[in-house]
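What follows is one chain in structure tokens, specifically the form predicted on its own.
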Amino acid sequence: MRRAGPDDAARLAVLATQVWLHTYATDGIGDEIANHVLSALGVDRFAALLGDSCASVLAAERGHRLVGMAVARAKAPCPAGVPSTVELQTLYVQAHFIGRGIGKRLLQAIEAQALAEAGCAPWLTVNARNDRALAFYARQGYTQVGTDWFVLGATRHENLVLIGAGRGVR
């Protein structure tokens, strides 16, 4: 695991394009979807991030190949109000890799990364449909704290906001 860098954006971007489709796209691809990844997870987009002094980009691999990623940001008030200024916008690893305990170790570290800078637990917001993602975030000891939502197109999605059992600021 490292930190990623300008070089990693193209391999970020594909990451995120396949685990994405993998997640949420389980009837097929329409335009809403479509519009989204082409627009959200390109190349450009995680080049802007990575350039981004509020946001940290960590990348595991596995020799010199891409398995997972991890992206958060920091000045980033929780929605729902707890006292956490550290979002976990992203954690995604390849399926292939799922179970390896490479997101428990991907999340650790921006755990790690959220109180020694900010002081606080990170939060994040879960589709409220993923049962995978609620599962693993259950038992790294996160709790719901509130409902947030993800609009995609015309359409809402349900998200849970989520915060990590070291919720206190110093």
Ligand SMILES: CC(C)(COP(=O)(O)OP(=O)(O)OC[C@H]1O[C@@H](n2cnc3c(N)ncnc32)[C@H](O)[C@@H]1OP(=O)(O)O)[C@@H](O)C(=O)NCCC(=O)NCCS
Second form
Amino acid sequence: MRRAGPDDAARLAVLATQVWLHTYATDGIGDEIANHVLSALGVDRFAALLGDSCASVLAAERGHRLVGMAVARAKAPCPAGVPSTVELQTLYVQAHFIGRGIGKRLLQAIEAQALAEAGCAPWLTVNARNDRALAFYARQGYTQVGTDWFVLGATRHENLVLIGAGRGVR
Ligand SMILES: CC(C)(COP(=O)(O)OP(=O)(O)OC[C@H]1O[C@@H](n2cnc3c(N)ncnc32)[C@H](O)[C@@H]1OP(=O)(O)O)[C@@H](O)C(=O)NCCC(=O)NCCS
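Now that the form predicted on its own has been shown, please provide the structure of the form predicted in complex with the named molecule.
Then the entire complex follows, led off by the chain already shown.
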């Protein structure tokens, strides 16, 4: 596991696209999904993220192949009013590698960084129907502190706002 650099942008974009589609496009590809993937998960977006001083991007590799990734953003107040300023924006493990401890290690690295740099646990949003992720976060000690909405074209999807254990700010 390592901090991602500019050369990783293409692989991050492709992995994010693969995991996002596998997780959420479970009923085929409509216009809303196609537009979202092409606009929000492209190489340009990840190149920009890698140059953003508020963003931390971690890459998990097996050999020299990308199998997982995490993106956290600093100075991002929690919408549920909990005193956390670090958002875990993305935590993706390729389907072939889930259940091997990669997600947990990525999460722990983001948690350690949030504690060291901002004195808080990270917060995140997760789709209310993403049972696998909800079970994973519950196992890691995360609890719900609110709800939020992810707007995809004309459709609103309910998200739960979660916060990690040790939520207090120093
Ligand atoms: C959610 C996700 C990141 C978890 O990563 P992972 O590498 O499969 O999880 P790990 O193997 O590290 O599991 C860590 C722990 O969570 C537990 N866990 C993982 N998935 C679980 C599940 N579905 N139900 C119950 N426990 C689960 C494991 O048993 C393990 O327990 P431990 O703490 O006793 O060791 C991964 O499944 C994924 O990328 N899913 C698709 C994308 C996604 O939904 N991302 C989150 C969006 S917010």
